[in-house]
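Only one chain is included here, represented as C-alpha cells and corresponding to the form predicted alone.
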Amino acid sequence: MTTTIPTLPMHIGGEDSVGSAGRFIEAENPATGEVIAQFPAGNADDVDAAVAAARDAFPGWSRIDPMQRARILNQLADIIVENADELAHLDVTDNGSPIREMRNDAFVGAAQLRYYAGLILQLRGHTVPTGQGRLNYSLRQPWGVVARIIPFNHPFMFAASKIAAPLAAGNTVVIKPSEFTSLSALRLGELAKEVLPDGVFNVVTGYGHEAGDALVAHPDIRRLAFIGSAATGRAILRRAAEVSVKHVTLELGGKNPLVVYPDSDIDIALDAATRGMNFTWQGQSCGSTSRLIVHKDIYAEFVDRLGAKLDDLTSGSPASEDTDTGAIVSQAQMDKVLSYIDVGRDEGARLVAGGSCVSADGLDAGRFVRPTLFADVDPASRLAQEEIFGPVLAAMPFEDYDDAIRIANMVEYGLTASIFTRDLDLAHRFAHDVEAGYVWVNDVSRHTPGTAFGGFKNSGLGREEDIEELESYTQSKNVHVNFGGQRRSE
C-alpha cells in the first residue's frame, strides 16, 4: 500500500503555492528516515513573486498606525503561543531535536515578536538646534522589502524571532527557511494570514542556489540578513554587491572559548561545559562553546568527570520528554560530523567519550551520534580550529593567563566566549581581551532579553537581539526645514 505524503504550500501574497516550476522537496524525520512531507523547491520566478507582493504590501504596512502595528505582532505572538505544541512537534519531525528544546523554542519566538512591538515607539528621530527659523530633524524610516535567510538548527523560533524586528519597523519580509527544515516556517507563514494583511510576510521555501541565491540578487531587496556558515556569508556578501548595494548583517559560525581556572565552582563549570556545548540539540548551534580550555592543574580531573557525564546523557526519540540529545538534520550533516570525528582520531586526540553512532533501542534508522569529546588537542590542529556544527566538544589544557588568551583567540571566530573563575578582576580583564561578540562570566547559552549578539571577525556582521537590531531596518533621513523665510546668514 503507497502512502501519500501531504504537500505544504508556499505562502506568496496572502496565497498558497506550490512553485512555479512543479518541482518538491522531500522533508525527512532524521530520526526514523521516513519521509513525512513535500513543499515546493521554490526558483527565481517565485522569488519575483514574492517580492512583488512584499513591495505592494509596503506602502499600507509602513503607514499605519505604529501601536496598530505592535497589536499585530502581540496578536500573532498570542497564535504562536496557542499553538505552541503543534510548532514544536513539526519541528521535532523535521529537524530531530528533543522536544522540550522545541517547545521552548516556540516560545522565544513569540517573546521576541513581543519585545520587538514593545520597543516600536523607541524608533525616534531627534532634532538639531539650527537658529530662530530654521529646524532640523532626522526621520527612521523602513527599507521596504526585506529578506531574511534562517539555518536548520532552530527551525520555528529563527522563523518567528528573525521577523520581528523588520516587521515593527514597517518592512515587508521574505524569508527562506532551510531545505533541511522548512515545516513550521511553512506553517507560520499559514497562522500569520490571520493577522498580517496579504504580502505582508511570506514564505519562500527551496535550495540555497536557487531561491537563496535569487533572493540575495533581487534588485528591489535593499536590506538583507542571514544566518549560517562563515563561507556561505561571504558568498551571500560577494554575490549581493554584484547586483546592487545593500545592507547586510550576518550572523556566521563559531569555534568558542570556556576557560575554566581552578578557583572556580567545578561541579558548575562540568554542568556549564555540557550545557554550552549545546548537546541537547546535537551541537548544532554557532555559538556552542566547542572549545574547553581548562587550567594545567584541573585538567585531568575535569576531562574525565566531563567525559563521564557526557555517558550520561540519553540519546533516544526526539519526541520523548526524556531525551537528552536528538538525531542529527541530515544525512549530509551526519557524515560531516562523523568526518571530524575521524581528524580528531587521525591527529592524535585522545577520545574520551562518544565517538560512535547509535545502532542500539531502535534508532539505527535515524542520524544519532553520541556526545563526544576529545582531550590533549592541539589548539592548532582542525579540530580546535574548524567549526563542526555537530557533538563535538574539544579539550586542551593552558598554562597561565595570557596562554588561555592567545588559545581563545587563535581562530578565525569570535561569537562567544566563557570564563569560570571567582577573581572577577580575571574575568573583566577576560571578557576586555576575548575576540567574542558575546562573553559570558560564570555562565554559558544564556541570551538576556534586550543584548545585543553578534561576532567579531569570521563569525559575523551587526547584532541582533536588541533595539540595536530593530534600528537597522530602518534607514535615517535628515530634514531640514527653513520656515521662517530667513536668509541664510553670510
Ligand code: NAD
The other form holds:
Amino acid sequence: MTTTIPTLPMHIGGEDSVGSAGRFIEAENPATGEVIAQFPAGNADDVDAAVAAARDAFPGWSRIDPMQRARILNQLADIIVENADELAHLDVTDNGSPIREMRNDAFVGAAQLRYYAGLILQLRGHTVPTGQGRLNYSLRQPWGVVARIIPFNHPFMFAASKIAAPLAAGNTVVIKPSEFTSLSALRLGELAKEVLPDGVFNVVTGYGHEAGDALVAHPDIRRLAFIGSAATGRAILRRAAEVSVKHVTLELGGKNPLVVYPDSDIDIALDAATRGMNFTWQGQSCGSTSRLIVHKDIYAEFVDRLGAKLDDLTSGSPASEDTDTGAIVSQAQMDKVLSYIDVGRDEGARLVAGGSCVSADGLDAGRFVRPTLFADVDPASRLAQEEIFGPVLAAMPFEDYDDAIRIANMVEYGLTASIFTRDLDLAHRFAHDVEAGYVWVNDVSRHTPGTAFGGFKNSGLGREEDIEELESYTQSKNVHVNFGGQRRSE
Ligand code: NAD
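Following the display of the form predicted alone, present the structure of the form predicted together with the named molecule.
Everything in the complex follows now, all chains and molecules, and the chain you saw is the first one.
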C-alpha cells in the first residue's frame, strides 16, 4: 500500500501555488526519519510572481489608516494564539524541538505582532528649525517590497515575528523559510489570508541557492533582512550589491561567552550555564552561551557539577511534555555536530558529559545527541572558536579580569555575552568591554521585549526586536517648504 503525503502550497498574491517547476522538497520528522509532507521547491519565476504580487499590494497596504493596519496585525496575532497548538505541533514534527518550547515560540510570534502594532504611531519624523517663512520636516516612508529570509531553528516564531515590523511600517513582504522547516510558515500564510489583503504577505519556499538567491538578487526588493549563518550572510551581502542598492540587515551566528566569578550564586550560575546553552533547542540557537569561562578557583567543581546536571536532562520524543532536549533538525546538521565532538576529542579537550548519540527504544531512527560538555578547552582551538550550533558546550578556566575579557573577545563573533558576579563594578566593566550586542548580568537567554537584539563583528548588522527594527523598515524623506515667498538671499 502506498501512502500519500500532504502537499503544502506556497502563498503568492492570496493564491495557493505549487510552483512553476512542479518540483518539491520533502519535510522529514527529525525524531523519526518519517517523511511527513512535501512543499514546492520555488524558483526565480515563483519569486518574480511573489514580488510582483507584493508590489501590486503595496499602494493599498501602505496608504490605509495606520490604526487599521495595527488592528489587522492584532487580528493576525489573535488567529495565531487560537491556532498555537497546531502550529507548535507542526514545528515539533518538522524541526524536532520539544513541544513546550515550540508552543512558547508561537506565543512569542503573536506577541511580536502585537508589539509592533502598538508602535505604529511612534513612526514619527522631525521638524528642523529653519527660520521664519520656512518649514523643514522629515517623513518615514516604507521601502515597498521587503524580503525576509529565515533559518530553521525557530521556524514559526521567526515567520510570525519577523513580518511584524515590516508590515507595521507599511511594507509588503515576501518571506522564505528554511528548506528544512517550511511547514509552519506555509500554515501561517494560509491563516493570514483571513485578515491580510492579497499580496501583502507572500510565502515562497525553496532552497537557499535558488529561491533565496532570486530574492536577494531581485531588483524590486530594496530592503532585505536575513537571519542565518555568517557565511551565508556575507555571501548575501556581496550578491545583493551586484544587482541594485539595497538596505541589508543581518542577524548571524554566535560563539557566546558566559563568565562565572567565584562570588556569584553558584547554583544560579549552574542553572544559567545549562539554560544559556539552549539545550531545549538542541543548542541550535544563535544566542547560546557555548563558551563557559569559569574562574580558576571554582572551575573544577563547577565543571563537575554542570556535567551531572547535563546528564540529568531528558532526551526524548519532542512531542512529549517531559522532554528537555529533542532531535537535531537535519542529517547535515547532525553530521556537523558529531564532527565537532571528534574535533574536541582530537584537540585534547576532556569530555565531561554526553558526546554520543542517544540509543533508546523509539529514538533509534531519530537524530538525538546527548547534551555534551567538554572541559579544559584551549580558547584558541576550533572547539572554542567555531559556531557548532548544536548541543556542545566548551568550558575553560580564567585567571583574572584581563584574562576573562581576552578570552571572551577572541572570537570572530559578538552576539551575546553573560557574566555572573555580585560585584556590580566588575559587571558594568565587563558589559562595557565585551564585544557583544546583547549582554546579560546574572542572567542568560532572556530577550526582554522592546530591547534591541543584534551582533557586533561577524554576528551581524542592524538591530531587531525594538523600535530600531521598525524604523529600519522605513526610509527617511526630508521636505523643505518655503511658504513665505522669500528669496534665498533673505
Ligand atoms: P543558513 O545560513 O544555512 O540558512 C538560512 C536561510 O538562508 C535559509 O532559509 C536558507 O535557505 C537561506 N539561504 C542559504 N543560502 C542562501 C543564499 N545563497 N541566498 C539566499 N538565501 C540563502 O542558516 P541555518 O543553518 O538555517 O541557521 C543557522 C544559523 O543561523 C546559525 O549560524 C545561527 O547562529 C544563525 N541564527 C542567527 C540568529 C540571530 O538572531 N542572530 C537567529 C537564529 C539563527
